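We begin with a single chain expressed as structure tokens, specifically the form predicted alone.
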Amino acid sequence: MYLLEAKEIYKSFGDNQVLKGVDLFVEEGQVVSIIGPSGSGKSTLLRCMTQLETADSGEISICGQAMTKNQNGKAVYSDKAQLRQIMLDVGLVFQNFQLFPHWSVLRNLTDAQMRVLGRSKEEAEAIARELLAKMKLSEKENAYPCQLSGGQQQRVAIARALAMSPKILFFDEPTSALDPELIGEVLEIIRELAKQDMTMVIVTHEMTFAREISDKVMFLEQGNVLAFDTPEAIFSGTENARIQSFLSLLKK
């Protein structure tokens, strides 16, 4: 079963066409990494999937629910109630954490649970503490984001996304804002989620990680999909000269 289906997605900002008919299909339990040079449309595609941007045309559905349908060459969005319902199945981890600085770690994890999902304070705190334990951050529940390292903040952000019980989790370059020595601790958390069959779509520049963790890898170039295949096919078997050039530069 596809948890995410995106067909012929186009997106422009003024005269700049960023996405040029992108297709993306993600099965339940799959990990899909999206790679490619800066400016290729990776984050824009993710933002279209998570309603942070509106697609110009194309069809998107998540967990069998239509977000957009194509009518007369334009993307027509579902009503607000359905869009809200779709977002309950979606988690998003940003590259710059997006934690509320004036709230404790525990409140960052519980507020949306109570406001959006209607969970009691006791239930929300129990879920939050369980997730913080998995993130090895139990002792930080009363800390504020400014008191945490970048890696710890990103782990809190992942826990916050998981607290909402999403069916599919999106990561937008989750390690790009981290110092090199902190990257590993965040990648290890994502590895553990993959072992638990969490469906994930990850925009990343960590090529070794993408090769290791992914079931499928998409290579985007100037808004076009140059390849969507297994990691082995992308990293070892591709005959596409542009992809070979991109990967060879990263090895230098």
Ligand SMILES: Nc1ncnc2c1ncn2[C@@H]1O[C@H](COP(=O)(O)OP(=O)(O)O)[C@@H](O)[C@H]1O
Given for the second form:
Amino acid sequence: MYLLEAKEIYKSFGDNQVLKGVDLFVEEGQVVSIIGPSGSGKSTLLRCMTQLETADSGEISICGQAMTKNQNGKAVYSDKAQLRQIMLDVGLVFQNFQLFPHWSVLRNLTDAQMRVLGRSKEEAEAIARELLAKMKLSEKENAYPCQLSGGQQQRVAIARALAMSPKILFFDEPTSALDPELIGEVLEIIRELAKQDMTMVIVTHEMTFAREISDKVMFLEQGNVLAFDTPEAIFSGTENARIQSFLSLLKK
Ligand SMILES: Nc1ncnc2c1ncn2[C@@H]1O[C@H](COP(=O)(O)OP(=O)(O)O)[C@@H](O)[C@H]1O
Ligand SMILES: [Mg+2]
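Please give the other form, namely the form predicted in complex with the named molecule, since only the form predicted alone has been shown so far.
Full assembly next; the chain just shown is listed first.
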């Protein structure tokens, strides 16, 4: 079963056509990485999948629920209730963590559980504490984000997303804002999630990681999908000169 089905996604900002008919299908339990040069549309694609941007045309479904359908070449969005319902299945982790700075770690993890899912304080805190233990951050529940390292903040952000029991998780360069020595601890958490068959779509520049963790890798360039294939095919088998040159530049 596909948890994410996106067909023929187009998106422009003014004259700048950023997505030029992108297809993305993700099966339950799959990890899909999206790679490609800066400005190729990776974040825009992720933002269209997660309702932070509206696609101009194309069809998107998440967990079998239609977010948009095409009508006369335009994306027509489902009603607000349906869009809200879809977002309950979606988790998002950004490059810059986006924790609430004036809230403790625990409150960052419990607020949306209570407000959006209607969980009791006790239940929300129990779930939050279990996740913090998994992130090896139990002793930090009363800390404020500014008292944590970047790697710890990102682990809190991942725990916050997981606390909402999403069916699919999207990451936009989850380690790009981190000092090199903190990247590993965040990748380790994502690796663990992959082992537990969490369905994930990950925009990343960590090529070794993408190769190791992904079931499929998408290479995006200037809004076009140049390849959507197994990591082996992309990283060692590709005959596409553009992809080869991108990968060889990274190795230098
Ligand atoms: N909100 C926006 N308004 C105008 N242009 C945007 C906006 N977001 C992204 N873009 C443009 O879209 C293109 C793709 O950006 P982006 O999706 O962020 O690429 P990537 O994540 O691959 O680096 C860039 O040319 C960028 O300037
Ligand atoms: Mg980006």
